[in-house]
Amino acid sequence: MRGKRTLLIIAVAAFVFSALLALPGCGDGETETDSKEPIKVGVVLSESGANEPLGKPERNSIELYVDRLNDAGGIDGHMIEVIIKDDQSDANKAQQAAVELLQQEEVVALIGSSGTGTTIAMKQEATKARVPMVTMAAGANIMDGDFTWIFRTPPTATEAGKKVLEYVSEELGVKRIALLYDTNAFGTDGKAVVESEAADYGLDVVVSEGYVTDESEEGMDTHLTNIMTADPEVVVVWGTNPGPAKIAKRMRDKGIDLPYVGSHGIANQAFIELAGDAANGVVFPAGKMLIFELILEPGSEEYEFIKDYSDAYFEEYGEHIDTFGGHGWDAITIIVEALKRAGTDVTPEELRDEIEATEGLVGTAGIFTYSPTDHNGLSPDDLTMVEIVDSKWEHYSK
């Protein structure tokens, strides 16, 4: 008799040890964090094409603050799961993969594109899904319409443009100018910004030359001796690479002896490296993160965060960051820190109030404020000049 119970005893044990072993975070070493279910984030970026200097630091940054971010827990026992395709620089591409996100996998919200053209096409269609959408893409066309989903990282080309007219007018002295610009999205864009402004600064753009995004060098040479007939006084070029390197390398070969600047779409290392020591002398706006040891004070939390950003990067990836991997850091912030406002059990309706009300919110680019009326968040306060001085950056000092 008692050996029989001592066998039941023993067989109801075992029936109760496999029941636990079933249950969520009991056995394997599962945890109640395992059992959470993941906030899923669509991301939509240049990986190739003419914008992949761009997009390739905007995932690493995307998917080095998320790894860190889930190694720490999560938020509040959830992983951050991103889900990132490759546009391939193309608007169709672009458009296609916002579409396969929203409807197969749900995310409760987008990042994206890397330029302006392939952004737009992205605007509509999380604009129909309601889900909110942070771009790393400067072009201020973007905001043309409803912007309700809508939010920036980048400063606007109007900010950009008129930092860089308020350098041509006050600190060059000069007032011809000559405008070589990009015909896509975001070249179109600074060109309209630049000749509706000049005048407002006392100068004159006498001759604007667009060239194609993968123009050739001897292409780039037509279009500088285009522009050498109108007699400027300092050349503006508005593109992002390969283009601008071209045309710094070709005004160096030529002998145009005239002040360069750019625009805030060269700002990163790609355009170093491809225009080669013609690179040096190169002036251009850009957030203050590229200077940040140069122009903000140790200890203050601009200072802390984007020195965080700078060590992390650098040891994940053996590259100094750069502006448009911070344009990924600040995007994948401004979801996160909403997303711990209004909780993991959240609507994307929900979410987008929360990224609207963002407040002060330090980033790579400058300090971050929404309102209805306001999806841009920064402003001209947080650009600065940049001047490339033996293949480094530099603050611009008269």
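Numbering follows the first chain given and starts at 1. Keep in mind the model is a prediction, meaning the values are calculated, not measured. What changes on going to the form predicted in complex with its partner chain:
- Considering the chain as two rigid segments that shift between the two forms, A357 sits in the same segment as P380, judged by which superposition fits each C-alpha better.
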Given for the second form:
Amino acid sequence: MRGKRTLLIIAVAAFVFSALLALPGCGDGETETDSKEPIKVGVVLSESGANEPLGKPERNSIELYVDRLNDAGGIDGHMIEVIIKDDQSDANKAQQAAVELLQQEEVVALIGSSGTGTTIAMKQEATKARVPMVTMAAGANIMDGDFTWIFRTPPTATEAGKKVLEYVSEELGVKRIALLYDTNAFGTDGKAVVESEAADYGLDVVVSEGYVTDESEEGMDTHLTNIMTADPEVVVVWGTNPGPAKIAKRMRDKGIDLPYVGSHGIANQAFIELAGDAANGVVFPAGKMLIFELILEPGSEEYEFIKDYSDAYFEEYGEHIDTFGGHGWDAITIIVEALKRAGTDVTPEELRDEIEATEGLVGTAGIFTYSPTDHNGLSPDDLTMVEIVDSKWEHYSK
Amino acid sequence: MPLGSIVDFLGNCPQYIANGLANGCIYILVAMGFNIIFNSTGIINFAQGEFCMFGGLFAFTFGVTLGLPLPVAIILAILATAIIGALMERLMIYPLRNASVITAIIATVGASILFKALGRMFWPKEAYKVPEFSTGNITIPGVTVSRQFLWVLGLTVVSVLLVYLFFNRTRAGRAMRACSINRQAASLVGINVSRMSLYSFLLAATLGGIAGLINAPYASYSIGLFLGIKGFTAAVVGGLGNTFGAVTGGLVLGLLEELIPGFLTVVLGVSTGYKDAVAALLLVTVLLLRPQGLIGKGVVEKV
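Show the same protein again, this time as the form predicted in complex with its partner chain rather than the form predicted on its own.
Below, the chain from earlier opens the complete complex, with every other chain and molecule after it.
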């Protein structure tokens, strides 16, 4: 009798213990729930302000990706919860948003932000909190100093600048470059790369001049007048809208028929809308995503990855994908793939190591391979030259 | 080499002057807005640049989003901007009529931030393309300008003349000037001081709206600060409160902004990329050497 009773008690105790052990956060008084704990990822985007055209598609893409992932059961039953904050293209607000996400939400990783200044503001906080962060901004100085915790999805001025120089020297076959650059961070990054690398491609930057994107068309006219005095053979314009559109229009108006080579900053529909007819003939570097149907083999991993994103995006939002949305899609892909490899109970430190081990991961911007010395992940080969023909993008060919 | 580059520079000068004139006209209109409000209330209106922002953005909304014919869209855009100016006066400046001028000036800084936020909320894109009044170019040897340029010149000349006549030939204009010199005395001789303040904001917003319109075809919410600083510089350089001072200041600033960087790039071979510094340097130089402005008559009688 007694032995049987003892056995029963032991069996009940064992059952209770095993049940308790299986519960997450066991013993610290949390309420018990049936579903597994969600994994929180903090996102800071510029949904208003100067970088609004970037933040909106980025948000759409990240939300779509996560909705699809969660509908399919998340990662091992853990839902991904993204908490998105708008930094209004303002560095102070980006920093504040990062602090809130890190301290109040205890996110396992950060995505953000759309712009370089806002990213740098967030970087300090992510580094301090030792939480990995994936940025969608291309500024060269993001990687200045300690970049242990920061990873990047877009191609940078370095890849894009080399691609442009390669195009000018090999395809156009001319030597004398006139460079017009926006005096913001994006433009000065491009200027630095173009000026320092030109000699390696046998090219000569005969004149370079900065402009402010808010200047009037007449202001741009003066810049064009100035550079034309140096008798260039090609005009390279490094900036984000609307400056490059004003310059394109003014070049057309003045009858300057030199080739216009832009930067990846104009890889968006807004440029075509703003420049109108003058956009035609403009050539710029961009990820293969923009014209993937023209240049990638159906059935290849890259093609299928982009096709899947493009179809899902169009179905959900009724709009075509653009480069910036792609950066958002890549950022969440990189984090989710690392989570899948590392397991869902990963700490931010372990997740960082796993992101750094990303190798040959197909994304919309190209194939990502990070290493301890390279947190950019892409190479110039991930870019292609795009030409605007009849207000549409086409793969540049001779 | 230097001689050749000087020849190049001189060859470019007609184009620089044309560009400088076009920009100068916009600065003149913004500067006149500053002057009108300053003359009748003693306030420097830091939201003047935002009136320009509204002018361009409303033109986009009426002309492109709603698809109205361009002349109708332009008139509606100017009216809408004028109404915003009037609302600003009634809701922010009028309640402060018994406070110090400094308080009211700080209120205009607030209005500027508010307007920019509204602009960003309703027109969030980095830029909007507004249809030109007329397309095409005019080319004479050495100079290419858009046809819009003629509108810019014409509208500016007409605006300056109307404002001048208003302040010097009409009862309401003189009453507004009287308010500036001595509010209390103006009120004692039967001038409705608060109504004059309303009129001045209405008029300044109208001019701002016109400036924003002709500064188009590219309108954006960020243009306010850019044009505000230029217009303020033009007003101070010419002599704050003086209509012809605004004209002088606007033209001097517009021309120097094109000629100085042109000279630096073409002759000296240095492109600083900081054209905006011209305005700052001009402002400081004039304030140091001739604080009453280039054609200002004397120190403003304010304590």
